[in-house]
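What follows is one chain in structure tokens, specifically the form predicted on its own.
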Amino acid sequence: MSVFVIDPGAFTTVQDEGRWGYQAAGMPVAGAMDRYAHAVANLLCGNPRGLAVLEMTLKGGTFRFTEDRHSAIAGADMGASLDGEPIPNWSCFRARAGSIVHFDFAREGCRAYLAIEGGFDLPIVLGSRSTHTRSRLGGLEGRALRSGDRIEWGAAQGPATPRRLFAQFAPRHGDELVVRVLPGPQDDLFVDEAIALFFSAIYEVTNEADRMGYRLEGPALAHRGRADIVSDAIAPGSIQVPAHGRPIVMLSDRQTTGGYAKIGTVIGPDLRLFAQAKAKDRIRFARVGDEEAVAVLRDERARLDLVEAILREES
């Protein structure tokens, strides 16, 4: 009972909800970059939200199923096909023993998720199956997938049936993004003009963009003094600004501490926008306060609850 990797694609890893509880010891969280797409892919094929899936970046892989099993795709549209027939994005399908699922280059977005009924069954390391390649931990030998790999799957945990997610629950991924940001914790280390510029300028994603962080190109942000601080915690979405003045948005595989001033933090529900952003995509930052950030988080959770309830009724 396994998936055989014919072609791994550009960069494919096993990811779940992440390795929480070990940042104080210097261990990054990792986990799926687009937590909404990860959860929905699992729900589509009858899994609990947090099971391990395959996360594919920019170009998807080609996989052969050794036995019949339901599977689901979500996130970026990579032109998926099953034995040569197109598969709609944000859908669940049944693959037969010997079937081949193929993904191409991303047509829209950057990261696609392949979930399988029962989840991928790999060793749990510090509470998670997520891959963190820099420390060679988790997933399959702590690395990205290679041709010839086999990944076992677990026992089905709920009913699954071929189906497609309602369009209103399937986000589209454009190349001009508005990302909501909580100011701080070191916004006082920037001149007032820099704060105003940060929330009015358009930044562009550079080629230096991966699971650790996205470097952005755009107007330089001036510090009041030095850019360096005494190293402190880096949260998901922390926006560091080194001495050159260009923002770096820290993401799933970020280090746990850092010594650059942080002008703001991307709110959790908007991290998926960076997960699906590619080089040359344009970013505009919007200031939000604590109350709005909490409300957006509640909306995200309520949306997933509604998706789960609808899919359960369909099963």
Given for the second form:
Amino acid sequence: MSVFVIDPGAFTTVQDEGRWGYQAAGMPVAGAMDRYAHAVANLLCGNPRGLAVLEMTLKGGTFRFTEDRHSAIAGADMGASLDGEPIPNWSCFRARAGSIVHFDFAREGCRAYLAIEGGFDLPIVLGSRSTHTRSRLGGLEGRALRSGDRIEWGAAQGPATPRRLFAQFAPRHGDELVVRVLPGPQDDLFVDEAIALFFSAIYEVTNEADRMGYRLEGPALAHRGRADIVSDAIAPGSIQVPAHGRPIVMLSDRQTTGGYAKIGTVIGPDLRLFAQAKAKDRIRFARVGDEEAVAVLRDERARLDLVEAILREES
Amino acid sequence: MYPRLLQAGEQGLVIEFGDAIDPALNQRVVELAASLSNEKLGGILEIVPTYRSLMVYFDPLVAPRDKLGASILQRLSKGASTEPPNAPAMIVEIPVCYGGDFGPDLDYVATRAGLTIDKVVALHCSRPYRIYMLGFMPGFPYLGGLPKEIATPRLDSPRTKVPAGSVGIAGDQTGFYPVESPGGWRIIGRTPLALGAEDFLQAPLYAPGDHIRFTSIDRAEYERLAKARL
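Please give the corresponding structure for the form predicted together with the partner chain, as opposed to the form predicted on its own shown earlier.
Expanding to the full complex; the earlier chain stays at the top.
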């Protein structure tokens, strides 16, 4: 009734939709970095969208199933295999008791998701099973998985069957990204040239890129005055620019507040582009307005509704 | 110009009351947060009070930004006249064992200030500090009003590990680390009341707008309180 961790991979944690509601007390939200892949992995194996899954980073793990069970993968392509046979990405498969599921280095993208029929059955801590490693809270003992861990699964909630997602719903992950950004909340603290530069230059992902945030390399952005502000809240996708002028994009494990001016905010549906970006990937920021950003959010939800409807029809 | 509405992504609305660290500004943030918690507006997912602004996370497909912003501004203009002014502040006492291996930077703070260690401790315990906000990590209070004599800049190079409960100074701010973390504050003591993230979140000892007063305890009392918590 569980998945046994033979090798966790580079950095693997349990994540769901995140721990909302405690930011006023300073608790980061955490949650799956790629919310679309997380939701689709769950839907593929007959789960509701929000159940806990494993999020693997750059190099996936090796797992043994103790019983027969449906499972699904989505997100980065890590060349997954089931008992030595390749499994296509964005698909549901049936593992047998004793089956070994293996993931390799990411060939495309950065983060892969392994969902299991019924979800991973770990304690719900303050409304969520998401791991926040810096707070040592949630997931499995608040930490990344280790060899020898065993994670139970929960009761199946819907019918599941081996299948592949239609290709049109499976995004590919290139190494040149266009990420949509809403200016603000502190775009007025930058000189006009910095705003123009930000929306035209190419930035590169550095090695300092994790669940908390991605530091980028590229042209420095000049502030009108000081780079520091009276600390305020940091939204998902906030783009902080410290005095050195290079942007830092704040992601799932970000601290709740911070004191650097924020030139813009990556729109929610495009956060998955950062989730799948790795060092040396090149990024261009495209300016959008509120109306367009909301329309993209509506599209994202409609796409998931459609995926859910199609998968339900199939099973 | 204030209060003004700022945009933090398609799901973030910031209500900003000013651009300073000021108890009166912060009180307006705390009061709006209380008002929105007590009497909810549709579409709001979560609110985060900070020094001088309130972040409202919302679902724009349930509550369009313009409508929500207008409702909040309306709430503000209505609330101003009905809120009882200057509700008595709650003061939470935090016992601290100063110096020794608990406070590796206490000597530095004293030397830099040209004060004795006892005087630094007396000043640190001399007044209640307003909690402007919680952030950085679960339960970490940003406190204002540190006596100027003992204000000390951060470490040039942050420590990779600051033990839970460590009490520190950074510029004219003071506070303590509820959980172990890297950190650049000057550490002057440790409290046995370090709760850990989960305990704090389940039963927060304090919230923005409350006050914290530090009291000096000796090592024996520290050990006694630390044990009593188990």
